[in-house]
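Here's a solo chain for you in structure tokens, the form predicted on its own.
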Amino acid sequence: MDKKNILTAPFVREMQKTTANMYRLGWDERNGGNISYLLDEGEVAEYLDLACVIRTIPTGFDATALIGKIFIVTGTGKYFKNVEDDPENNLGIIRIAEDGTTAELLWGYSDGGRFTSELPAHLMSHISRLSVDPANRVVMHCHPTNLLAMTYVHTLDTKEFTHTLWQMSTECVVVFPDGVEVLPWMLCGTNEIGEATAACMKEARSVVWALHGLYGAGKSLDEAFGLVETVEKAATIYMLTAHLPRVNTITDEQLKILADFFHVTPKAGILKL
């Protein structure tokens, strides 16, 4: 049977879509910022021949939990604003193969290239998400202008940098209920802070790199994309108001008349109630 044109696959199309607005709205400049997608092999199947494997690429990860499972990866040194006009060069779709630390590459990164150096980060996250809701399928990495701003003059206290957070805007509390977690600067692309981030992700969907940027988790690129925005719409009135004078505010109570009117959970601790 003739396999469909892998261009016109909705989770190809899709990441077209999101590196897009991500690139335009300024959280991934030049090659900054990451995303890995778990696909369906199913639908997957409709466009690939999944006995087809182009080459192999080693992921520094031992990635056993994820055996066999397939994911679109943006591509190491490749810059967002390229992905929508040549998403075979700056996207790949690998599966990882039964060794559990090897990629099998089915398709992208036609220039030679492999994924991003985050993608053991990303495979840790993904097994942390899954643990927590088998739904989770995307996980993203951006540098958004205002919270990384937020990071240099704001505490770094998880609790206290959640609290800020849900105080900024009505619709905070009940979009990341579960908060944000945060990380002291660490040297990113290495297995460390993957580990450390992948702890963060049993908490909590959003994960908040110091002096750095934010990585997210999602059920869709949109919920993956909407987590970001809300985070960095929040950091963005902290950092407009954080030198003026609080005349009003968000308060414990209101927060948790909000959790409560939209059936969200907020994370214990962290309203003083």
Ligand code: 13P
Second form
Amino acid sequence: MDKKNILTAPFVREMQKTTANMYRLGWDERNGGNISYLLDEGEVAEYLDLACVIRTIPTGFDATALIGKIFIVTGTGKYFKNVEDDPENNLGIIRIAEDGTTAELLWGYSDGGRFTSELPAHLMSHISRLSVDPANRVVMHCHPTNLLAMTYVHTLDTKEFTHTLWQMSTECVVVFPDGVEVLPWMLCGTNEIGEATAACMKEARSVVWALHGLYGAGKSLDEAFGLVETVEKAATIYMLTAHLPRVNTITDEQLKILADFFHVTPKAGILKL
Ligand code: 13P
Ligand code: ZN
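Could I see the form predicted together with 1,3-dihydroxyacetonephosphate next, after the form predicted on its own?
The next block holds the full complex; its first chain is the one shown before.
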């Protein structure tokens, strides 16, 4: 059967739209940010011959839990700004090979490029999220301006950071009742930061990299994007108000009322009731 044109595939179109939106929101300057999206093998097979491997690329870490899984992933050094017009160069579709440590390139990275340098954090986070929520498909990293600014002026304690964000907008505790996990500054692009991020991803879908950016995970690009958007909105309110006298605040009692009404369970140990 003839294959369909991959440039018409919904998952490629979605990646183009999402990266363009993230760029326009100022979350992804230059090559900042990266996305990995777990695809359905049957859907990919409508567009690509899955027996045709363009080249193999070692990953440098063990992803045995993801053997055979196919992801569309942004390229390292590539600009989100450019994905819309040139997806084949800026994106790639990879499959984790039988050895668990090699990526088989099925499409993309057309100038000889490779997947994001943050692949360890992405794939290790996928493994963590899938163990908690088998429907998780997306891991997204970016550099949202106000969240990044907040990590310079707020304590980096996970509980305190989460509590502050929840107070910054009424919908926060509903959108991310699991809170945010905060990692101290670490060297990016390494297996170590990948392991630390993946450990946090067992607890929450949002992980702050202090003085660097944010990771968000979700069932779809929309869901992960909406999560990042909501965290960044809260951080924006914080940065607009932190230097001003606080006259009003959302109390812990009100956060509990919200959680009860919307049937979510706020991360334990944060509300003092
Ligand atoms: P890549 O260009 O390798 O995706 O890296 C961008 C980035 O945000 C590093 O944290
Ligand atoms: Zn980054």
